[in-house]
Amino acid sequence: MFEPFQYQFFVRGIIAATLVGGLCGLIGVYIVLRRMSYIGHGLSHAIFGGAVVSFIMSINFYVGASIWGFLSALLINLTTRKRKIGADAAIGIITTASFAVGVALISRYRGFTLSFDAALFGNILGVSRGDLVAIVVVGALVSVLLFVGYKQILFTTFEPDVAQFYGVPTGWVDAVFALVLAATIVVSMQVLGVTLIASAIVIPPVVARLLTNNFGKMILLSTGIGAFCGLAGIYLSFFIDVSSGATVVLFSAALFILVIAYSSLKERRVILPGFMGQNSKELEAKTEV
């Protein structure tokens, strides 16, 4: 049972996956409530382009990819302000173009193609102490920013037009949120990979939403569920010999299926007694008549 913890790479990997899962669950609540679930998938592909450019220009991966992702997210927000362009269309155009830049550069400079397999599919074996430090720093900064700007972000999430009317700087709020999201995706790439980050951002808050209608509880539940799925997914991947990122996502999906089944049964139990009670009253009324 404790055999995997004998290996240093596994300990680093499971710590990284737990932290990344919790971080994605936390930021995912705002993504889901904004009805922009696709942005996690799209922005991760956009950041891939930034990662390739950073490599070519010999810029630090975290710095270059974060700046690229931040600018991509800002461009998406600015584009969606145009009433004629929907958010899904803006995300699709900007992120696929950015991803294509990365693919084009990789096809041109073939010497580092293999080093970016981890960025696409995740590589838990490659998590270093530097990656752990980056995850901890980003997690702490994101938590502080969301705590300090809790009311402004919440107001902007649910009623952006009304928030602007009441003096909330929605432009700055969107900019900070874009930076937070970009940083979260950058530190998650090593663990989950570009192709699987969206699931880690979307599934935990959706599961939490099925369990509660309270926003505060939803944040706590989503963060906890994300962390648990990261930990359990990496632990299982050691024994079943399957990609760590894929195992985390599949475990999260299995949890979602269980919760939605539980919610359906719970709703039936609530509706059925009321329905039976209504029929009983109707029967009694007819009998009296």
Given for the second form:
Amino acid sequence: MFEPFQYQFFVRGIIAATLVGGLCGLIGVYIVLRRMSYIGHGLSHAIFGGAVVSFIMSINFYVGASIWGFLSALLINLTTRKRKIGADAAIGIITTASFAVGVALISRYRGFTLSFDAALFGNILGVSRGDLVAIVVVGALVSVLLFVGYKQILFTTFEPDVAQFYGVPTGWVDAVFALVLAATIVVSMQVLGVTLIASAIVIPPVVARLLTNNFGKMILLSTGIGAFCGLAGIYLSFFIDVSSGATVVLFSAALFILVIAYSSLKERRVILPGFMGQNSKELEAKTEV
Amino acid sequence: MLHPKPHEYEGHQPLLQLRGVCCGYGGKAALQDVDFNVARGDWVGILGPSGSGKSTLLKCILGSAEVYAGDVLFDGESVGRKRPRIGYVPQLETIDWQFPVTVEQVVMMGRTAENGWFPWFKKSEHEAAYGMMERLGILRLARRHIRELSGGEQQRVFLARALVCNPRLLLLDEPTSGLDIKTRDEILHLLDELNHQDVTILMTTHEINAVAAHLPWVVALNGRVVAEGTPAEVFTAPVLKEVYGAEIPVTTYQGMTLVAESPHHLGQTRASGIIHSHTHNDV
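Alternative state: the form predicted together with its partner chain, after the form predicted alone:
What follows is the whole complex; the chain from before opens it.
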């Protein structure tokens, strides 16, 4: 049971996956509630372009990819706000164009040595001490920013158009959020890979939403679920010998199926008072409260 | 029946002044040459059909629509220069009712800007929100999710949020739209009560008899201000024809000016045309 913990790479990997899972779960709450689930998927592709450019220009990966991701997220926000283009279309255009830049550069520069597979599907074995430090720093920064801007971000997420009438600087909130999202995706790439980040951002908040109607509780639940899925997914991947990123995602998806089945059963129980032994008088008493 | 305060602003500077305002979005003007005033303690209804520019007018006052000409002055100062203290109640249809927020969380949003970047609300702010919820009769619902409320309760929640920031003007976008008769009556009486407590109200509506006829002052809009005055002054056949593009008969009932909301002349023409062609074919 504790066999995998003998290996240094595994300990680093499981800590990274737990932190990244929690971080993606936290940020995912705002993404899902803004109905921009596709942005996680798109932005990770956009950042792939940034990663390739950073590699070619010999810029630090975290700096180059973060700036690229931040600018892509800002561009998406700007396009959605200023033009008659929906968020989904803006994400589709900007992020695939950015991904194509990465692919074009790789095919143009033959001496490219960055592992394509690791970037696309994640490589938990490759998590270095430096990557771990980057995850901790970004995690702390994101938590502080979301904590300090809790009220402003909540209002902006709930009613983006109305929040500005109440004096919330929605432009700034969106810019800070874009930066936070880009940084989260950059540090998550090594663990989950470009193609699987979206599920880590979307599944935990969706599961949390099925379990609670309270925004604060949803944040705590989603962060916890994300961290748990990261931890359990990596642990399982050691035994079943499957890619770490894929195991984390499959584990999250299984949890989602379990929770949606539970919530459907619960709803049926409310709709059919006699169902599962609950009589209508008990139900009436509950709903009166 | 409501007993609204009369529209009076003689001798005082109006709270809100629109002077020759031309506004819209993306370089396209939705409203032209809009001129009217709202006095302190006033209750003004903006009446017009869909697409007449009612919501754009509110956005223009709130500073989010583009102003191409003229001035929007709040307390004598341009709204573009300084954010006026305005409470805004959006159309209920625009709210995401699945969003995981409770009544209390929505009402507290009204205090977001007052508290700067401090992560939580002060005790006094919570007390102000509880006081407002009690005043509007929704305190017992504070912990409920917003989807679990009736239409009237939902409207009260958003009214409470607008009022908790101590606004000098309350803007409501179609506050009775989609509500049943009883709830609509409750909301109108609540607004009347607030107006008698010196809350200045500017609201849009497309309901002539059910809402606009009960208000002390009405501005009829259709891309521009067609007429303004008491319902009796505005609800005339020529004004209604200009606003709605149809002959609408006007009548009075218990001293109130009402309109006969019959199918308009276009419908009648088309209907008679069909009958005519049928008759022709039959022959």
